[in-house]
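Here we start with a single chain on its own, the form predicted on its own, put down as structure tokens.
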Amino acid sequence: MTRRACGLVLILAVTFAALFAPLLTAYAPTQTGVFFLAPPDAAHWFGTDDLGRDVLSRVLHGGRASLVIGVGAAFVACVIGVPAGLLAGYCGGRVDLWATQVMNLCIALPGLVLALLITAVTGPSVLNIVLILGFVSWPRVARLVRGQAFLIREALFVEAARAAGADAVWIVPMHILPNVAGVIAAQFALTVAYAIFTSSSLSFLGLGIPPPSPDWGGMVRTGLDYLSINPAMGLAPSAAVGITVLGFYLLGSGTRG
């Protein structure tokens, strides 16, 4: 099985578990109980947390927010980065010079630190996290697209289109963009993996989705305090993050390579 196929299987499994979470567990993610920090048993496969909530239910439902954040942030990054990269790569000259400097400047800034600062100012919410991570991720998308567009603009079929009288408004969407679509798809998947990991890191640091909504990073942080009592509280969401990130990484790297 190829890397892309393995990644797709993992992504489909995580997506299925998140979408059909209410059917896969008998407990609501915010439903509290009287059995606090119960170990795994037949009723609670991963035990319960410090408020008596079912850990398995919270892990499954937490996948929804993580997938929304990951895909949403990648979409925002591509909406900004793809046009910027196409413009810089095709136009060249001063446009390319200034665009490249802006990309390099944004890439030089630590992504997690920048996300922490912006989230602390704007406040944690799903929409804010999506926009912030998309803004942090767009320069990498733009730089990759710019490099591909710079090469393709010298191809013979592009020269033929210019000789036939076509301008940039026609050439870029009809000739350049289709030939970089595979690279964009690969980078989209890798950006989803980055966004999910970074959003979990923000939640771990207390700047993620506000409780009581289930969130993998927040669950890992809480689970550390009770690792000796119920290790599944921290290990289960950690495994969920790892599997999801690995799936998108394999899909992206397999598509690119």
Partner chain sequence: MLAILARRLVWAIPGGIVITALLFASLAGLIGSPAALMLGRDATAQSIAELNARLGFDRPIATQYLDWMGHALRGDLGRSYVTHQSVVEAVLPRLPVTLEIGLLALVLATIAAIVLNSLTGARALIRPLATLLAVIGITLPNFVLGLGLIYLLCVTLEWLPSVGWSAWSNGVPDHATHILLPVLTLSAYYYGSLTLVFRAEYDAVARRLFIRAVKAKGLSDQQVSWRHTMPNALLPVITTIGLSMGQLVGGAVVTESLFSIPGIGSLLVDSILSRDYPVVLAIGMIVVFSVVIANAAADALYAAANPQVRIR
The other form holds:
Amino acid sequence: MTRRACGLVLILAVTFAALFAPLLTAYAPTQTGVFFLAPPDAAHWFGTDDLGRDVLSRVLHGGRASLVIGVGAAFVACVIGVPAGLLAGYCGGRVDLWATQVMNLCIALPGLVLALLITAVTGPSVLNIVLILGFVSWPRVARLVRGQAFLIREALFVEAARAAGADAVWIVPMHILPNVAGVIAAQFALTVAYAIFTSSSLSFLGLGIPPPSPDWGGMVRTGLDYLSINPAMGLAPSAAVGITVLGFYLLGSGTRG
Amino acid sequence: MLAILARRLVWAIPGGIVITALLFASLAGLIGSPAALMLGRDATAQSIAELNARLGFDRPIATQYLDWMGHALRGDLGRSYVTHQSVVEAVLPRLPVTLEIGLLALVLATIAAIVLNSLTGARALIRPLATLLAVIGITLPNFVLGLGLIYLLCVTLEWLPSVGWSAWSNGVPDHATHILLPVLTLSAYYYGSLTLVFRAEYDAVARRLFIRAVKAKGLSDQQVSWRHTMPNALLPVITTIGLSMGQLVGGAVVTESLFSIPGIGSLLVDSILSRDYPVVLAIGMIVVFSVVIANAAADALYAAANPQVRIR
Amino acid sequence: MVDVIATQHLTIGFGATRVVHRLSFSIAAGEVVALVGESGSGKSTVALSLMGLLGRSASVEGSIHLSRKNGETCDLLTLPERRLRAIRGNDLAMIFQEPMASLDPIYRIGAQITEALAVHRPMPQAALRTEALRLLRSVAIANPEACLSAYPHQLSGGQRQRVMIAIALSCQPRLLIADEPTTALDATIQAQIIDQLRQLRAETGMAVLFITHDLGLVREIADRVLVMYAGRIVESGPTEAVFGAPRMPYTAGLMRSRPRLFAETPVRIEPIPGNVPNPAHLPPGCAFHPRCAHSQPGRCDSGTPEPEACAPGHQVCCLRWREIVA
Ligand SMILES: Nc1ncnc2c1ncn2[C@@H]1O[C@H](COP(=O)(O)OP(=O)(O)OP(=O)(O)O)[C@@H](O)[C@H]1O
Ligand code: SF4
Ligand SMILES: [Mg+2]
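In place of the form predicted on its own, output the structure of the form predicted in complex with its partner chain.
Below is the entire complex, every chain and molecule, led by the chain shown above.
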């Protein structure tokens, strides 16, 4: 409960900052200035970057892309993963066996490396990254939903069969989805965390949303070179990534428990 | 034990072939042709087709795959389009670097997860600490954690030399100080996920009846924990090590790139950015194949470590 | 005779719920005492409290005095954990209710048998092995060498329970607590194991606290019986006296509810009506009164019966035992 509340507070804070970024800072995120690499002061709380842009403004605006990518990818993952998991769990038997094998194999694959390869071919637009990360993370959703659906099916079949024999075929699918909704919600939050984790790593490696739009991973990459001149350039976006992923992780792992 | 290992590994080979074929097909055909990768997003359809034809990428994918595999088995992974160096020569010297960092991180994470969660003294203090570290490890991407460590230990405190790589030949101390931060960074995620799995299993084992029977013999809490609870909780850890191998590879790519370490991961990123298709393909295949093999090995280890399976 | 163990007003609670109330009993050296009662009456809880294995959620009050092998007598409830460890498995040993789940699945039997010995009496590896073989023979394991190197899942239920007994006996305890050692086993194996226990008792002279539902078994092996109901001892005395002339209606009910295989005259089995009360909501007065045929409104539901001697060594907890006898 407390875990979940902490997660929620962090998420709300990040969302608020991203939504109202233009009202919270006096500078546009892409507006260059004459003071390069200025350390933090009253005018620029996190200083300026190598092109004289306000770091705070870029961090706040950068949240937008990250949130859109995270939520979008989780949505895609659920759209693929939930039906796949329900089907495997509901059908059982051979279908389930094969589906489980495939899911386990996919989960073991290096998601980041796959995303890297695919992004290199398709180009790093927001939509592409959303689709790719959704595609990389659906097996986890599917595996979880499958497990739950399986358990509920067993329990329901026993009950339904006792109550009204033939109705079992109808009762079961109608009951499984509402019962797995909590698990799906939790896994949705965890997938958002994973997607932001991975997409920021992608952009750190140079395959993020193209400049000049602000993007946390890319900002860290540049900030790395100026760590001893204006540390905030790398540390501020790093902290932003950490807080956002942590928020969604706490929400997801707290909901499940 | 060896027989089981061998059998499972043999079984993993078809899986590896299927997966590599899929990867090959998706890189070479489904998502975009190699030429599209090499020429970038702005290429015209015509120039892509021309390049594909010139490099033989217009042949059926199955033919290309068999061709590539045939050469690979003979130790020929092609030549880099950028440096014109043989891919084998580019990859081989970097392999030990990645393996060293990856294995050290793996060992460190496993030991830390098991030891921190099996300690019985001052548990009320150590357990929350272990959890905090685990949450940090799971939620902070490697580049965030690594940057924080660099800032703290290299820039502010100046305890460690800055990023970069120092080979064994430069002496052990130099090597060790350069490898410390990358290994710490890379192990964090693994430590976190292992802690979650191991802790849940440890607590479940601690509730089992035989633990009470062991206490009735007069063993101390430490003896009960290290001799009985911990070893019984190890099995799912082995599976998790196999399952998160992919995550470790991803982490290695980011970590090597952050610390400028000449390993496979940074080579992959560089090749992707310079659109060097043969190198990307070779590394992709190696990585995917090793993940499949590592999974099978974890499976076999699981079987070998479980007396109920082992006897049969 | 010397008491091996003696409890005074032993009271055990989990959270706000008291499960065992002011239990006082003692067991002399070499004596076999049976603890009987319906499921949920608190038998295992008492056994675990003697071993100090109830865990942190339990609060235990009163005293448990144990006379140790080395001659000293101590109150187990005031001893620090470190000294309790020296007693567990050494002076006090326990066989658990579930033989199937009480062995560690990943170690061979040999290692598990010698574990207590290695803790309490360090000796060289070869001596440990000899001792383990001797113990396995003493509980009549057919092929002790093979058993030493087997894993628990390779043994049958009866073999596992024998191994558990061998482990419990390994340090020659002063008191063996056997919590339903045979309920999980089939009848033939059960008889063999009981024979074994009886023989071992005769050889070693240890005291035994025998927990069971099986009254036939009690009659066969116990010197004395303690009858428990809802966390209290409601009747205690020499086996013959309690079986011959049960004074407490609950004991009498237990006797009638027991199937008798070879009774000379056909006897009707009469289960006691109703259920064991939930320890959190015990009926006022005599906890048995809602189920008791002799219950007297206004008396049994208000006054708590205290133990009274009805014959030498025979105690009963019933407000109306004199009237019922008559
Ligand atoms: N750890 C615990 N926490 C809370 N209540 C407990 C705990 N252990 C036992 N109890 C309660 O104490 C009561 C006595 O349980 P106990 O296991 O001692 O009965 P028993 O006489 O051994 O029964 P059985 O014949 O089934 O073994 C029960 O009501 C049980 O619910
Ligand atoms: S005290 Fe009353 S209710 Fe209790 S056993 Fe005796 S007669 Fe029955
Ligand atoms: Mg019991």
